[in-house]
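Take a look at this single chain in structure tokens; it is the form predicted alone.
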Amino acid sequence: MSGYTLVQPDCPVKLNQNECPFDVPGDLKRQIMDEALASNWGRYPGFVPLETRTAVGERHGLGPEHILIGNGSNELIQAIFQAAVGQGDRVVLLAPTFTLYALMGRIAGADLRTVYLKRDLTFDVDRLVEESAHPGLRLVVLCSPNNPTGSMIQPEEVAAVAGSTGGLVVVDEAYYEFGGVSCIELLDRHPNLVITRTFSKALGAAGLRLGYLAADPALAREIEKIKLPYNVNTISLIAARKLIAQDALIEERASLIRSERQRVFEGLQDLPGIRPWPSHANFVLFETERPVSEIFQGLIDRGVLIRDVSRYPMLERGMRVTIGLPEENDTFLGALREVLADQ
């Protein structure tokens, strides 16, 4: 099997991993480090990080028993696969979507069933409900907003999927803050639903490797059996409590990224041979009439790194650009303009 890989040449403008262009503010870093310095690093963190789970749960009107904290949301997605899926179990995934899900499914020996997005890259809800209703289904994974397309599924559509199956339905909301539509309010009606979130995007803490899931308490307890003990370090647990409370900062930054996303989308629309797709995330997928490899290398030669997604199903001409700072976005658009003009 092939692993999860990433082409990572050194470029001054890095717009390939959907990171937040803003760092954690210096004063907030100092608060985190002051508390971390006062703690005993010779001891394990609490076996149950109750204070952090409580802080995260309060943001969503949930108790700590609904929440699990992970070393990135990917670790929790891995735990869900390990808890729910065995050899030959049926798993439904979108295509195209985040490739880690299929990797986890193959490791588990799952019977992977693919539901392709529609031609306009929206979710095919009827097909999802049909596939999810199979009596042998164990898991459905939905990324919303979806990576790498930026398309989104609505809560009532997720409810239809969750209501059609006895298996688990995971909604990966890594990019929630840029789309503003969440399925967390469905948890009280659908005990087979799991929501995952990350600190790596809008919260600007990709380097700390933090994520969490919200689920029915009984389901959270089952997933917790698989999760490694002491999986998140003391400093990151402190950071999670501090960061999750920064509502105004998170919204201010997400608002700027949404505004820049629209500006980049419109800039791409003006370029010949380029077709951008509407996005609810912090990136824009676009297709090019020129070979993707030429565009990709031409941008690298000009110091700009984006993501080649042309190997994804349905995206043979696809590239994905993360929304960065305004000046980074200007550099990207200018560099792309130059590449396209270079016949």
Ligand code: PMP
Contents of the next structure:
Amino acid sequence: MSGYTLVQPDCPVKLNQNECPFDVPGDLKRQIMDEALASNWGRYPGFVPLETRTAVGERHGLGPEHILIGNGSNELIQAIFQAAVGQGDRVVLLAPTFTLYALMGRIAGADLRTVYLKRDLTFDVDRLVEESAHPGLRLVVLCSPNNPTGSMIQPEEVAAVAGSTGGLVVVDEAYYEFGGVSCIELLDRHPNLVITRTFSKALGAAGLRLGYLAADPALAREIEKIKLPYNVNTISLIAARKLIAQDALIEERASLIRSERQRVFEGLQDLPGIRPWPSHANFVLFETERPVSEIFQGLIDRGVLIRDVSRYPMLERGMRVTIGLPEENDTFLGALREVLADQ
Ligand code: PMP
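Moving on from the form predicted alone, kindly provide the form predicted in complex with the named molecule as a structure.
Entire complex below, previous chain first.
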């Protein structure tokens, strides 16, 4: 089995992991640390992190019984696979999409069914509904906005998938803040739906490892049985409560990323032999006429690290660049221009 790996040479401009280019502001870090200092590190966190679950739920008009907090959203995705999927069970995944789902599926011994995106990289909803309606189906994992394409599925389309299946439907909304379309409102009507979110992207706290899921309380209780006790430490739980309340800060930053994304998209469109795809996330997928490995190395030589996604299905010519600070985006576009000019 090949693992989840990452080539990561040291580069001054790091646009390969879809992180937030802004750190948590100093005054907010200080508030978090003040509360952390006043807490007793000798004690386990609460058996149920109720305060944090309540704070996260409030953001979505949901009670704490709908919410689970994870050590990154990846941990919760793992818990969902462990809770729902056994040897030989049918699981529907998109392709191309975030590679972790297939890894979790293979570990569980699942019968993985692939629904490819359409040629224009939009979701093939008819095929998704068809595959999901199979009587033995246990789990469908959708990622919206999808990594690494940036394309999105609409709530009514997710409702069609959720309504067609007896299995669980996960929508990984890690990049929600950059696209603005969520399926959380569907939870009322679809008790088989799970939404996952992360603090690693728009909330700018990848280093703290925080994520959460929202689901029907009965389903949340089942997934909770799988999750390790005390999976999130006292300091991260404090940070989660403070960060989730920063609506204005999150929106201000997401809006800057969205306008930079448009600028990078247009900059890429102007380059010869480069074809960018429209994105609803904090990254842009583009295809190159020149071999991806040459472009990737040429950018590294100029101090810019992006992601080679050419091994993903359908993306043989694909590269993904995270939207960074305006000056980082300029450096990237300038470096790519140079690499392309350098025959
Ligand atoms: N979901 C998707 C689709 C992602 O691209 C990523 C980041 N690579 C994650 C989840 C990771 O989330 P976390 O840091 O919360 O584990």
